[in-house]
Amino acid sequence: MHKHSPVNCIVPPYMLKNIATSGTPVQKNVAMETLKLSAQMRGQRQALADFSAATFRVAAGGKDRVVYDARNGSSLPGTVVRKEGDGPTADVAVNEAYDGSGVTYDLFNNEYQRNSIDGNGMRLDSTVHYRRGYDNAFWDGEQMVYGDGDEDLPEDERLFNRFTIAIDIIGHELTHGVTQFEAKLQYFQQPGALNESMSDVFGSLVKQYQLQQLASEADWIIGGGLLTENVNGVGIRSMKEPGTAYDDPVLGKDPQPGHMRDYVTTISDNGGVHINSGIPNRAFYITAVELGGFAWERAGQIWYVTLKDKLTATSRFQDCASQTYQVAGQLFGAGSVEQQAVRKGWAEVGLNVDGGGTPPTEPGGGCLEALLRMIGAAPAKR
């Protein structure tokens, strides 16, 4: 049985708090249980990413899926429902796993010479119908994990659709992958949200390539489809407008800043990495439709290379922002229209590409993070 981590979930804790306070009492009950499952998964600690690319599975050759079915069970991977190569099944949820892994796959092989999520042909496995009434979906270092939101709950009660319903989902938690075999970022302050940010920008990237939109076609919205009709909202994030996904008198109102000003310091989420996630989130939106056409290939291209090669662990904004700059210099010319759209991009969110803005400051550095290990929040340092 898997070890996995609650670190790369894509429903925000701060919304499922939101949920188990001011819920009706079945709601809260949902809320509560899939709060308690990543509290019990906090004390498995997650050494996957030490391990080389070579040490997971890897595909006979080219795009490898299998799809697997908990059941509603914990157990995973599960057994297995659909392989490479089979015709769909009569299980929408298996279905939605093997294709958005596909066009992930796709997506990061077509454009990017990226062989499959670990860049050395990792086999991608995918697990449907995990536990019942869990209203989440994970990446736990070796594999996708759904949930079916909730099914069970009376009609007028649901809160969320069967994880699978959003493909940028499916894309988000498998860049965390990309991400933990690359930049190894850790999921705390400025480098976990720059985590979450990579995993938005190319979950968003999947859905745009799926559809074959442009920049300026895209609604930008991570996990439209995810909120039931019983929910005052759009998705779970805006990168377009960080704040604005969803205003609800259950799930609360979306917390995300879109500019360093109004940055939130915090020891909640990790310290904030699904909350301030929302600024690098714009950057790329911005960069991405000053430049027009496909966003997966000038912007996502510099994106990419910055992932892949300049970033490190403890990589923050400001790196992120300077990296990407020279990045875009390199691809395409210095002074060019795609290095100037990057300018800008970080401009419009609080940050210099040359490294002159002002950083917020994280009260206690060293401190903060101390505390966040304390609590289970935060990887403990080697």
The other form holds:
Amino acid sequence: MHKHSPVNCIVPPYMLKNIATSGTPVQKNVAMETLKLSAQMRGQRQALADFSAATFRVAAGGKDRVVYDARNGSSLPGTVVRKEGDGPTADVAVNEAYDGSGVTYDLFNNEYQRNSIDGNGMRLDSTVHYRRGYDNAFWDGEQMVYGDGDEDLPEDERLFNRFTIAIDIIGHELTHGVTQFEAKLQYFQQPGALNESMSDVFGSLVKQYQLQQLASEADWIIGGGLLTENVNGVGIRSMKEPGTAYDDPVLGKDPQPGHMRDYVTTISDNGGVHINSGIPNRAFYITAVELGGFAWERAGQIWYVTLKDKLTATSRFQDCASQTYQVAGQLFGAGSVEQQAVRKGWAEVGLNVDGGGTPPTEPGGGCLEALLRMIGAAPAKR
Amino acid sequence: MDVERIKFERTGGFAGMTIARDLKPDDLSEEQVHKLSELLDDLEFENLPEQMTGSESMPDEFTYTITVETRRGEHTVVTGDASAPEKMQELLQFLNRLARKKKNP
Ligand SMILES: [Zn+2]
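Based on the form predicted alone presented above, generate the structure block for the form predicted together with its partner chain.
Then the entire complex follows, led off by the chain already shown.
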């Protein structure tokens, strides 16, 4: 390989991976060298290691799941009931936790070359049957925890089903782990709402990835199936139309805004982290639908790189808007359709990608095309 | 402990739905009142620190604000699912189940 690569810009790793796995030996080599270079540029040895492992996988040692049963108690993690490689059990919650964390692992590993939560093969621990009548799921800093909803009430009084029922909830909780290792977004006010939104974004992408749905086919609902038939609602949040997921005499109405003008100021819920996440959620939805295709590919890649390399503990919505735009330029070129889609996504929720944050520095300009041309796989001009 | 009133507030959680309840002995069964007194006595609730949370909430855990009123005054404790000590878990479960929303309550 030459001293200077003709392609000194960042190409989406999923594209490189496709090339490296399905290309000729020469193409593979070019893809690998390009990735090495961009990894060196960003000082990310780990990214390179992950990429090598994902592309030229020789040994397993990536996906490692353990599901525990709290047996309605509160001691964590509880008793091991299913380990990596074990067959299904008779307990549906156990199997959902196992399968859901598996699909989440696959999405991050296959599409973003991330080996588990910490990028280094961390074991995925889930505990089901936490307490009794526990209407919730959470990430405790080390593992996922799921309640059974209102299982202890007579059926006609129940509002919530078990929390493993929706795979996007599982993806949501695991993504809290990823955020904990990357941007470390404070769980408070705007950084907290961004933390929540990242979990909804990748939670929804896990569901779409499992179903192999196009952005236009997905329902963009978080927690579909979680509410019982006693509730008037389709789920907990709608990324497509925040504020419309439920409207019920007992549960009340979905309080999410989908635009900055409706931003809710509150001290409750850590400063409204589950409320204002509707704003960045909708920005992602618009970006993804604008681009079409599978949302986890281009839109998801832009958001993932932003979460990993750009956002910090105190990032606010404006920072996320500016940085996703910047990342889109780096990945796909300045003025690319991807960058324009990101601009539109944020504009429709009342944020200008040019406002605040660091201005785009990457010259960009079709670096992906340059790479593809070099290896003789240039696509038709967009 | 002669409880006159318990103010229970639960915020956060994956669904972000707040529950606030005033629980008075008159509204509870004898068995429930007995159980509650027992749990509070075992915990020595009046002597618990007011803040029983970490510096920051864990994602999606509930945050509980529990105020117990007795003839001698009132005491408030703020805690969360992940940060509450093991001995408090039974009280949290008990109050949670009493206070949560239900269809046809
Ligand atoms: Zn969350």
